[in-house]
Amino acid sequence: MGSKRLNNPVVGVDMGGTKILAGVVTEEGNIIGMAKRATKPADGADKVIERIVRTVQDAVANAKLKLDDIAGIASGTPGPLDPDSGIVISAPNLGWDNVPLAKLLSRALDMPVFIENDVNIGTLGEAALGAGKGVKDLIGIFVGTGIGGGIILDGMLWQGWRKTAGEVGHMILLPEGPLCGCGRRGCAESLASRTAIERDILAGIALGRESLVPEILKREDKTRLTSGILAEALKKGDPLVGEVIGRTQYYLGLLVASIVNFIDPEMVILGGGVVVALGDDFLVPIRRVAYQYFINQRNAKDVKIVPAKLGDNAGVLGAAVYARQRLA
């Protein structure tokens, strides 16, 4: 590192398949200066690469600092990666197959740099500075166009033996049921994620259920449910809705169950933009759920099922974190 201190801000990045999100983080944790750019992925990697350099260098200057006064730079990314090698495996949202993204990131910036899956990242954004500031033990699940998961165990992201750890959106709650993206069936994401609930709503408006989800997506010129409204249908009582999301919630209650018995965390942190979207009273329900179904009873609600805090700057913040623990 030579003469970079420890102590000198880092930069988090937060890529996904629609924006690059960057923050330039103190070690206090505070954002000082941002920068973001769409990832435009149809372009190929290289440009992607190109963007991430660009939204890093313009998050810097906002900050008034200059590239030599950064400590380094950690990247939260989706898909599978090797966050030794810095390579990613594979990222279908992006088209990607074994991009050496730390290295070439790494190249072109002139310092440091990591990578860790995003969700992973999100998750240990919150146990550091949000929702699980100061407790040991946590999982992260994020519920938004999927259903992912990070584990934090000792203050520390758990990364699994092959780096995979934290897959919850493919633990399987109902066999035979519907088809998950990955192909296999009755996996949490084929149940409990935005798609889902998409799916299983325009299914029954197709069977001819009624539901202000057509007119809504008229007015507001959009082919997509997105999960703005989705929470606008169900606060004005949609019926329809109103049976997807509770059945939503009834199994996102039984994924928190399920980890919680096989992991018993203090705190388990729901965030993503559907939980985002329909806000805390989305998650009473699952809380029922999940307590009703904890193996071990006794001090049951000692056990914390909490919103996520931090918002669109998890990954940004998340990703500094790790940054600092990659360059201690």
Given for the second form:
Number of protein chains: 2
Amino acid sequence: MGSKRLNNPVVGVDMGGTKILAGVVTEEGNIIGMAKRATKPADGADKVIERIVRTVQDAVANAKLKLDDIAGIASGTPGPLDPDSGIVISAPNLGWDNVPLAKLLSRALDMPVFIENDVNIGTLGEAALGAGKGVKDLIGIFVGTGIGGGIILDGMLWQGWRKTAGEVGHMILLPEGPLCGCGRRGCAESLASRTAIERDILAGIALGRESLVPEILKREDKTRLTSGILAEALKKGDPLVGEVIGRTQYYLGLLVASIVNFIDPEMVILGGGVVVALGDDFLVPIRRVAYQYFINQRNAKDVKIVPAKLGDNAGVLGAAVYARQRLA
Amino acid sequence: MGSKRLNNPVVGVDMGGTKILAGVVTEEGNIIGMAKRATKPADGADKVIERIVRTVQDAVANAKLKLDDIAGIASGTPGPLDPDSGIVISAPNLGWDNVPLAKLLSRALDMPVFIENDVNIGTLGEAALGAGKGVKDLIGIFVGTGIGGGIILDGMLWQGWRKTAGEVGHMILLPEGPLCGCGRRGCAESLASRTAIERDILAGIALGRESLVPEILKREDKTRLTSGILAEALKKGDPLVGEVIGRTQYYLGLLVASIVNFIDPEMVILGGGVVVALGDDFLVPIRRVAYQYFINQRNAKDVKIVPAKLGDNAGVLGAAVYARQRLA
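Condition change, the form predicted alone to the form predicted in complex with a further copy of the same chain:
Now the full complex is given, and it begins with the chain already shown.
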């Protein structure tokens, strides 16, 4: 091929604290080559960036292409970061401060490289190629260790004036509520993340409530209450887990309603580890609470509240979509 | 002049439950003729619409122009309404249901007429010609009997998918909190509107708390706690009023922070009867709480939290700006 044209494939990178995923994605949104590597952030930024470069090269080779066939690259990266300068300002779980990631990757791979917040990228992927296909205005809410979000308006990622929009996990839902990871109290994340669920279940057990959780933890030889363990306990009818998950759904319903009353989107997509592990039924009570709290009850049910559907590929696909939008 | 060109003056109408205000506004945003009439909604929609028509005609005459010199008209109107079809779906304080206001005005005045929610229009006015001049992304929060809001993104009003965006008064701030006018509990409006302030002050008085309010109400021969009475009691150091206003500022600060953490605007404008009556100092504690709750602390203070500055003209000017945007 030779020349890099805008309709050539792009590479989407999903870079987390544990693993680096790269995928070659066609203009139609198909993944035609993938590669994966451990991140090993303890080795330092230089080594991690080397590993990203090699993962991109592997993905391109797996697609039976050459780097020269790729129009550009984007990476979903833990933030905060500056998508304009391509600098990762601070990524605590990587141990990074002010790393000019886009420039370093661009130099090593000799093509345009863009970076964006990983949750924004996941939302963009779901919007363009997943649960939100065909929808122009939507919000993504991802419930895992924390709660993150992304905003798509008119089909484009809404980045915000300081490029930090979408922090739905730090909308305040219960003033003077539980301590949040951010040091404040009562943020949505302090009430409805996996971390909050774990805290409340362990507190219940400590207070002598009956639960299957200690038994499962012992059997699995684990100390952390993963989403998978939550799902098992819930399925087996654990009353404590059921109560805590119910409270989580209530708060997520209020969060969805607050967001809808504010920005009035067509769709809210719920994803992340907790949602994936607990399945689509997890959304039923969230919907019930949310619809009840919509101030505008006309056409309320037309606002869709749906699970994410790209799973592990959301990051790679979203990064590919973002690369195309930035290259255009 | 004869032909209606886009750079001709437009008429902005501010239509409330009490009064109708119309202003002829030049392309530069100057008001060159005004008129005012009582709304008298009890007379029925037909009579009210007749009065709007006459108020527009008076404003044009006061500007020493003819209707034919006017490029178009827009009206800020209590909603919910549909800005596309120009129908007021329901306006409880007017007693209106499904009134095709834009079409009726357009027929009577023989020119394009647009309508939009009054709070959106006020926000647009502040954005284009008031506190937000030169700012592209901002949120307006108006604290009066209720709490309303408007969203400006990229310099344009964000109307939302169902055209009902900006309902900041019904973002949930305290689950299971006080009963709201909307029938739910814990909305921002149930915690920080003039209605909420009045409820809490009257409850305090009923419980035997000392306050200057009963004395002022008696002197003024009033039964409602207006914003003006609040301002007087606060100025005189009324401890009960001070406490309730302090709580209001705390909740408004949390509301501002939740909104900023979500949409990341450059500016938040606070207006409405309570803010006007209590003056710019009312914003000091709101800012303190809000900045403290910003999840992104980088450049936090660059996000401006400011009082509205167009006062009674916000509606007329905003409607004029909206008319131009729709005509363009």
